[in-house]
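This document starts with one chain, in the form predicted alone, laid out as structure tokens.
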Amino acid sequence: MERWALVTGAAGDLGRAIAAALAADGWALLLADHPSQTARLGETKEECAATGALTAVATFDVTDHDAVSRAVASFAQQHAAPAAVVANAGIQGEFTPIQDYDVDVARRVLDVNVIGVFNVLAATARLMIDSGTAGSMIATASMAGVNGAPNMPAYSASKAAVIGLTKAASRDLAPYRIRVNAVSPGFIGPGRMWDVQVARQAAAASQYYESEPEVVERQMVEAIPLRRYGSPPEVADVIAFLAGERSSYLTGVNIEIAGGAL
């Protein structure tokens, strides 16, 4: 019988790396993303299917609780409840100091990054409990949620909330043999999120970074003790570890994947 893993945000660079790492560990995959990402989600599916992994796709808005519940329930009826859930969908929002930050943008960031994770964990937890499926849930947080990041107040707040949500959910779900952990990546690249972060921090004109993107990139890397950014596969490998039985005594933990950055 296949072990199914759900990955949200599977159309993005990190989501695609997570899917590949889980496929390499023998998981069958339910790959999900927003309907606007259908084309890129299809590319992720093709890459995973090419490795021999059994794959399925679903599109829904993680902020829509009913849509998430319907999608995962329909999948479970056709296949099985997932034994691993990676709540990875998220957005960065603006790069603006709090005094100038658009409150509507802040609400959207919190809605996607916090309520979206809540919806995915809640909907899949119900399925796992009802079917007696033990397993693992992993939420993608961020070092911005651990320490706060300049010009990213909404994103930092959202990821701090994800860490708190992870810890609370781990207590609620432990009686059902469902483990819940989080990962907090630091600077991760190359890829779109790295490029956007560098460019927007340069444009934000703060005391923390210079105004030239190439200088900002160097400043970010120099802040990391290992003197390099991490890669999506390095984050994905930690998530794959948390998904499987090798991490069977870990729950309520937030693992910082940041090259030693504090």
Ligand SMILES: NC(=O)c1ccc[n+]([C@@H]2O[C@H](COP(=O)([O-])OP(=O)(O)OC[C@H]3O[C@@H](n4cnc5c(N)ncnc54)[C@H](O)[C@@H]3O)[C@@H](O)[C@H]2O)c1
The other form holds:
Amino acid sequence: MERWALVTGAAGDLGRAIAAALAADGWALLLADHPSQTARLGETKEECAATGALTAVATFDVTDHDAVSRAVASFAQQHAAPAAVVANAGIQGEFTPIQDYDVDVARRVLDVNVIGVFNVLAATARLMIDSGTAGSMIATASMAGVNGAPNMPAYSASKAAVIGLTKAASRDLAPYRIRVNAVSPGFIGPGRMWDVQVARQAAAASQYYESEPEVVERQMVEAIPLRRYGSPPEVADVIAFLAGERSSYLTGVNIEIAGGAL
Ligand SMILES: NC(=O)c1ccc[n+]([C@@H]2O[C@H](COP(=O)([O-])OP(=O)(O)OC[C@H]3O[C@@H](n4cnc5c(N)ncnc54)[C@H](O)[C@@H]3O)[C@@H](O)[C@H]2O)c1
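Hand over the structure of the form predicted together with the named molecule; the form predicted alone is what we had up.
The complete assembly is shown below, putting the previous chain first.
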């Protein structure tokens, strides 16, 4: 029988790389993203299907508890409960110091990044428990949640919460042989988030970064001991490792994928 992996944020740069890595490991894929991203999600599906992977798509807003539950339950009825879940959808919010940060943007960042992960883990855990499916869940956190990133108070808070949520869920789900881990990527590129981050940190005019994007890019890379930013496949490979049996004794951990970032 096929083993299905759910990937949220599958239309995005990391989501696409995660889907490819899981497909290479033989997973059948339920690829999910926001309803506004149907076209990009279709591209991810095509790329995976071209490698021979069995694929299906679902669209929902991760902040909508009922929509998430309905979508995964209806999928499980037709196919099976997923045996791997990658809660990867997320947004960065604005790049502004806390004293000027818009509280509505902060609420939205927390809603998508924390409640979104909560909804995905909760809905799929219920299905896995009810169907006796053991497996693995992975949440995409961030080094911002470990160390705090300048001009990103809401994002940093949300990703710290994702790490806490992961650890708590790992305790709750261990009795059902469901492992729950997080990954914390550092600077990852190329991709939308890298470009946006460089441009917005430059525009934010803080003591941490200069105002020219090329200089900011150099400053970020120089802060990494390995002296380069990471690539989406380098994150995806760690997630694929966590999804499969090679990581069978790991649960409740947060793996930093950050080139040794201090
Ligand atoms: N790229 C990096 O440098 C980096 C570093 C650390 C952590 N991360 C995390 O990795 C994850 C993926 O990031 P990415 O670089 O692929 O970014 P991305 O913007 O390319 O992809 C994020 C995806 O999440 C989806 N999404 C956003 N809000 C949603 C919602 N409400 N409902 C459903 N889907 C929604 C978007 O449509 C998008 O396809 C995010 O959680 C991000 O915070 C990225």
